[in-house]
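Okay, so here's just one chain, in structure tokens, the form predicted on its own.
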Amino acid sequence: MNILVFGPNGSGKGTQGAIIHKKYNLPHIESGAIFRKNIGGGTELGKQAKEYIDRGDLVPDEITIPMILDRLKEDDCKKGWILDGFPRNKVQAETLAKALKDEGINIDYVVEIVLDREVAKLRITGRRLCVNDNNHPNHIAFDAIKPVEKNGELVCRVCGGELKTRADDQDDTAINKRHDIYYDDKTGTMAAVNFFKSLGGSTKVISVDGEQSIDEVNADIMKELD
């Protein structure tokens, strides 16, 4: 079972890829840890990817596409993936598209997580991050994720770590910036769920209000999956 997960910053799809994973023990892959992982590792890729990065530029798809497909082909995911935080925008799905195609890899699943853009900018301020694991979900606005006190301080509810905030996540300027990418439904990642959308065949699309609690917007895509 492949599952791309699509929502904007805010809407939760981290915490929604991690429960995927446990129920279905499918690797939850983040465009940003296959990043890491060929540059950490000195791969041509990632030496590729790392002189863009160096001169402040962005990594071209022909780079970035072909580590997203090296992370797939591994012997971890020949029962299935779910892959976060890729593709960004329109020309990134039908080009990553075109190539799972090539390979014989097929999309069974998109699930998109559909959220108010003002509402998703109040949850991204609120929401404070585990050092120990970022899918762990804390926000200091909602009850049920709500991090618990701890000799004063507040650490993560479910391991007890210690909690940050992104410096961008107070930002306006940078809040508004990736919700713009992600809003955009010409050529950013909207466009890119559209696109899905529009292939029909195999490919089945689940949207799901992300409004509600996390254990409702969970069992709307299970009930999908099942």
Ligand code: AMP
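Computed from a prediction, not measured in an experiment: that's the story for all the values here. Numbering follows the first chain given and starts at 1. In this text, rigid core is short for the largest set of C-alphas that superpose within 1.5 Å between two forms. Compared with the form predicted in complex with this ligand:
Comparing the forms between these two forms on their rigid core, the Cα displacement of D61 reaches 2 Å or more.
With the core superposed, H179 shows a C-alpha displacement below 2 Å between these two forms. Shown in the overlay between these two forms, fitted on the rigid core, is a CA shift at V193 smaller than 2 Å.
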The other form holds:
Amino acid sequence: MNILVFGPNGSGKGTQGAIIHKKYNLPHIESGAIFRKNIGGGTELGKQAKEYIDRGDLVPDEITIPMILDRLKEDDCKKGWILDGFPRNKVQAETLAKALKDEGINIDYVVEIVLDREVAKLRITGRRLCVNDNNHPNHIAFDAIKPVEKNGELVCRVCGGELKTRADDQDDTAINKRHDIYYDDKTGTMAAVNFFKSLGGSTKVISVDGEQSIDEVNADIMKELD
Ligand code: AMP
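And the form predicted in complex with this ligand, for comparison with the form predicted on its own?
What follows is the whole complex; the chain from before opens it.
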């Protein structure tokens, strides 16, 4: 089963990706998390990507597209995958569609979490990243994924690991830039969403209301996936 997950920053896209990953045991390929891992590890890719990410800009397609297409060729992707954060613009969408078509690979589901821009922005500053696992979502404003307290510190509710905030989540300009890119339906992410929504064929589109609770959003997705 191959799934694309779309949603603006702050919509809970990563959280839903993590739940689907757990249920179906599919690799959760999160472009942003791959970049952050490389930045943390001080790799060449991380060095190239950092300045763009800190500003809220897209990392150039010449870096991002091969990184994801190569990842999709790895062995664990043979049984399917969940792609989260890619494609982020029209060029990436068209390139991905062509690459998959050439390999005879179908996209089974396009999940779109629909959320108003202002609501998405309010949600961004409260999220916390587990340093151990990006599939451990934490958010200080949502009971279902609230971090727990240990020795006066907030730690990951799943593994007790250290929590971090993302620099680009605390910077107003970077947040606005990321949302400008997401809601742009000419060349940005909404153009990519609309491209896949219009594919038809055996690709099923699941659009869900992102203002609901995490469980409700998940129930809406799962009932279509099952
Ligand atoms: P995210 O974790 O999805 O919010 O991504 C964090 C940052 O990584 C984005 O603001 C971009 O700078 C970069 N990034 C993630 N995915 C992509 C992509 N598909 N294309 C270009 N840049 C990306």
